[in-house]
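The form predicted on its own is given below as one chain in structure tokens.
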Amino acid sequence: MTVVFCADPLAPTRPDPHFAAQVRAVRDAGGAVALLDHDALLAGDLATAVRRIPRDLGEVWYRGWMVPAGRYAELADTLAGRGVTLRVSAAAYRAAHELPGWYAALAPVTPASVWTPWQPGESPSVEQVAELVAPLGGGPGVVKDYVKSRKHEWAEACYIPDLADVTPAHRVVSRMVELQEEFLQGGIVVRRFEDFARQGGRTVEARVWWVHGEPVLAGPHPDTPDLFREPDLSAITPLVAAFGHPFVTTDVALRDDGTWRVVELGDGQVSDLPTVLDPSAVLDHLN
């Protein structure tokens, strides 16, 4: 196999520090490597983004930091112009990156979701919130964009109290879109907010690691890596494997009534893999 990494910003011929240990593990399992400039990807900079990434290296994995989908399908482009493919195409990663491309796949075990497409900096009204949330009813929910939530400013511009009172609805809703700025990806998406289980005052949840739709590794989250229960995928393995991904991440909680539930799918190149676990695990599966 052939992975490519981002390389360090601040010495472009090595592999970021972070994906260290995953570099050798890749090249202790026979594997090749090679570095993408990442800051010149995300400036749309593609001819020097892939300068390290060798011609004609055929199908290759990427093991990263996140990007955004349109910029993936550059890169993607990009690269195919050079000999190289990547083994997630740019629809695969969009489908698996942004949560309008996974929900109905993972529906029955996932909190029920509503979204609508929005440009960064464009402040919605009381009336697009109302019309928004409407088929989720009253009750709690929580607001994102189609890739990442706000949930360290949990009041301000995350957790919604109640979906029927619009008006705080709509003030967190808004603060969402306002603190993403220009980085808001894709859309408005308000999840019913569901309970789960806790322990220290943490929830109890673990992040799942899936190749061609086979669960390889289960292991704690990267924001707890100390926290971590065997999760039951019995309801939740039959529809990643439909979703037919090569390689995906679920994010699964424990709820208070002892069902595991999927919190989030995400693309397994971007993924972070926590440091307390061997990367071999999930990376050997990469063939």
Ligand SMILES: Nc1ncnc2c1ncn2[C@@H]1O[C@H](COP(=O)(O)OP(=O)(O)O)[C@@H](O)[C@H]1O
Given for the second form:
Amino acid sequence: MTVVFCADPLAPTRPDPHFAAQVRAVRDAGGAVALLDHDALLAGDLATAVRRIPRDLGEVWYRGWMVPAGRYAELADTLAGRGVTLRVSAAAYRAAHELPGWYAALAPVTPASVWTPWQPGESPSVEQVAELVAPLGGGPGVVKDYVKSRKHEWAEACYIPDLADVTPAHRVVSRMVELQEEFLQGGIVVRRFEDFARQGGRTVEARVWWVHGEPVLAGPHPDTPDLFREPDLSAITPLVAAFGHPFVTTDVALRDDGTWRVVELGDGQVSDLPTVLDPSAVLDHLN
Ligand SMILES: Nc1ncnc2c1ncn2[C@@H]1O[C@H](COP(=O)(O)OP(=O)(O)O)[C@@H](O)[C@H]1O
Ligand SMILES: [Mg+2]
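Any chance you could show the form predicted together with the ligand after that form predicted on its own?
Now the complete complex, all chains and molecules, led by this one.
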């Protein structure tokens, strides 16, 4: 197993300290580690990004900070020209990283959603928002881009009290787009809000790690490392297996009616692993 980690921006010959325990776990398992310059990748400087990745490494996994799907494709191409193959293809990465790529596969177990491609910095009109959300009918909703929400600006830019009340809905959607600035990923997603169990005001979410369609670890969500409830995955497992991606995570939450729902799916290479977990429990499966 070879894993490409992000380098420390302050000491580019060393792994980013955020991933130190994971690097140790890979080495302890007899795996090899190479380093990517993530800042250079985001800036589109591919030559610098891959400078420290040896040629002809063969197949590698990536573990690091999120990468926009377009940049990941450039990384895959650049590495391929050097005899290095990402185990997760650019197409598979995009499918896991962006909601429109995984939604159909998980539709029975995730909140109903609509989306539209969108240019960063453009402000949607009231009519455009009304048309986008119409298929969801009324009731509360949440808005995000294809990858991330503004959950920390919940009332202002994430939660929509009533999708049928178009003026406030438009205000929340527009604010999300505005706050994402040039980092808006792909487009606008609006989802029907579901009532998930909460504890101390926080949603009880578990992060499940899947390698080759098997759930190898269920642990807390990195935002709430002290909250965990073992999820029932019986309805979710066959759908993730059918999705056919080698390494994903699902964040799952318990709905008030007792059903476990998928809040989001992500590429396992860029999902944060809470420090309370032993990284070997996931990484040892990447062969
Ligand atoms: N459809 C939904 N119904 C209820 N709560 C939701 C819904 N979607 C998201 N949330 C809440 O908002 C938070 C952020 O949404 P999420 O899709 O995970 O965005 P991010 O990618 O920013 O983490 C979730 O952790 C959950 O608490
Ligand atoms: Mg989330």
